[in-house]
Amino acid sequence: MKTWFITGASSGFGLILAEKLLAQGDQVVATARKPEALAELSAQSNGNLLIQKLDVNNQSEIDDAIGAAIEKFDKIDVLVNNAGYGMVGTIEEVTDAEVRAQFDTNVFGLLNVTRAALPHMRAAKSGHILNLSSIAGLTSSATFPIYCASKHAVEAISEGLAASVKPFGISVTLIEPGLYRTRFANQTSIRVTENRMSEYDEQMNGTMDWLKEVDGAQPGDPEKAVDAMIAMVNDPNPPLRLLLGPDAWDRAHAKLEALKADFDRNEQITKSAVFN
């Protein structure tokens, strides 16, 4: 029996994961900014569920939730950093406040929760951290650059984290989904810059139309994605990265090819920029 601590458990991957874990008899600390949204989970529990209010931007709520988890279950085996949202807007449009808010949740919130959980994992000399990134953590686009930048940061943080905690028996896995049939494409998990500029209307309107078209029609099955996450935790030698979905596979490999093409094109210049 493992104890899982999940942020952003009120919807999407977080909620499905909590439901599956309770069904298989694991212990779950399900957290959300609005814990009342998790009331239906209680019916599935048999004393193995703890619901906690947690805004990842609130250090005191983080500390309280981690403390309550340890008090009730005496351990945290798996931390799932799932809370987050997406910001839509080109670089010139998105305001400084919007950028900071995006990073506060997707990056600094993840860091704060991780730092609070790590002492307990280190003491136990075991643990697994699943950081919800995205294929956007490997690629970027014209109207999602700030969201993509936040997920790029999660990628770098996770690489460094994995190296630093490996001696303590703690694993880290980046989950990199493509398009999945969760609420991500609707206004629940997407925020649009308030600083719209007419110069970018064609790009932004195209993105908004695409979001409407794809919402509810994403090819990815979130149930299967969550099964894959659970399998990673049960893997004795888990990978640092797990791509989820054929669209994520295609975009990741297109990025690999683009990187290699740029590197190879400038190989002579790259190697010549040294003292003779």
Ligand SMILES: NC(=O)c1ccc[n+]([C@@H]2O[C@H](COP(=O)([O-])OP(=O)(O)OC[C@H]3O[C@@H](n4cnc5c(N)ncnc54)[C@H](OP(=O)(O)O)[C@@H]3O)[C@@H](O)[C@H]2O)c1
Second form
Amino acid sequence: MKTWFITGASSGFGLILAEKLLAQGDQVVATARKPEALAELSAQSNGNLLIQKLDVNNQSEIDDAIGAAIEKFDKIDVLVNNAGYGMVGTIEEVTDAEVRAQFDTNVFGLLNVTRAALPHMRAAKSGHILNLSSIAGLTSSATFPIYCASKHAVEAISEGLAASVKPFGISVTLIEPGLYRTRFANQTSIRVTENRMSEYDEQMNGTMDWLKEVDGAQPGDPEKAVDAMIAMVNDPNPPLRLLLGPDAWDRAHAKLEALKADFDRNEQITKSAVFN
Ligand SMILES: NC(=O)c1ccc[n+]([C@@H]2O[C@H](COP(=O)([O-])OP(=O)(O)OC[C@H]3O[C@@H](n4cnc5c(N)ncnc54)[C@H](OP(=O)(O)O)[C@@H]3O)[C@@H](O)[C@H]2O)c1
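What does the same protein look like in the form predicted in complex with the named molecule, given that the last one was the form predicted on its own?
Full assembly next; the chain just shown is listed first.
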């Protein structure tokens, strides 16, 4: 029986994961900004669920939630850094405050929860951290560059983290979904820059129309994504990265090819920029 600690468990991947884990008999610390959103989950549990109020931007809530998890279950086997949202706006439009808020949740929140959980995993000489990145952690776009930047940061953090905690028996896996049918793309979750500029209307209006179209019609099934996350934790040799969805597969492979083409195009210049 494993003990899982999940951030952002009030909806989407986090909620589905909590439900599936409880159903299979695991112990779950389900955390959310609004714990009342987890009332239904509570009805499905029989002593193997702990609900904690946790905004990943709030260090004392992080410390309290990790402390309560250890007090109740003695251990955290799996940390799922799932909480996050998407910021829409071109680089010229987004304000400093909007960028910082995006990084506070998607990057600093993840870092702070991870740092609070690690001493317990190190003491146990085992553990697995699943970090919700995205295909946006490997690619970027005109109207989502700040969200993509935050997920690129999650990629670099996770790669470095994996190397530093391997000697303690702790694994790290980046989960890189494409488009999945949660409420991620709807008005509840997405934040749009308040500094709209008419010069970018064509691009931004295109994105706003696309979001309306895609919301509820994403090809990705979050139930299957969550099954894949659980499978990664059961894998004796888990990967650093897991792409989820054929769209993620295609975009990641197009990026690989673009990177190679860019690197190879100037091989001579690259290699000659040294002292003779
Ligand atoms: N769905 C996709 O297509 C997709 C693709 C790639 C990556 N992802 C990633 O998957 C993760 C989960 O997203 P989802 O698709 O399940 O969307 P979702 O249904 O919108 O869930 C996001 C969760 O994050 C929580 N959250 C946001 N800010 C928070 C904060 N400051 N502190 C604590 N919790 C916070 C939300 O809580 P509230 O209820 O309080 O708002 C919600 O529970 C995100 O990191 C997202 O970037 C999703």
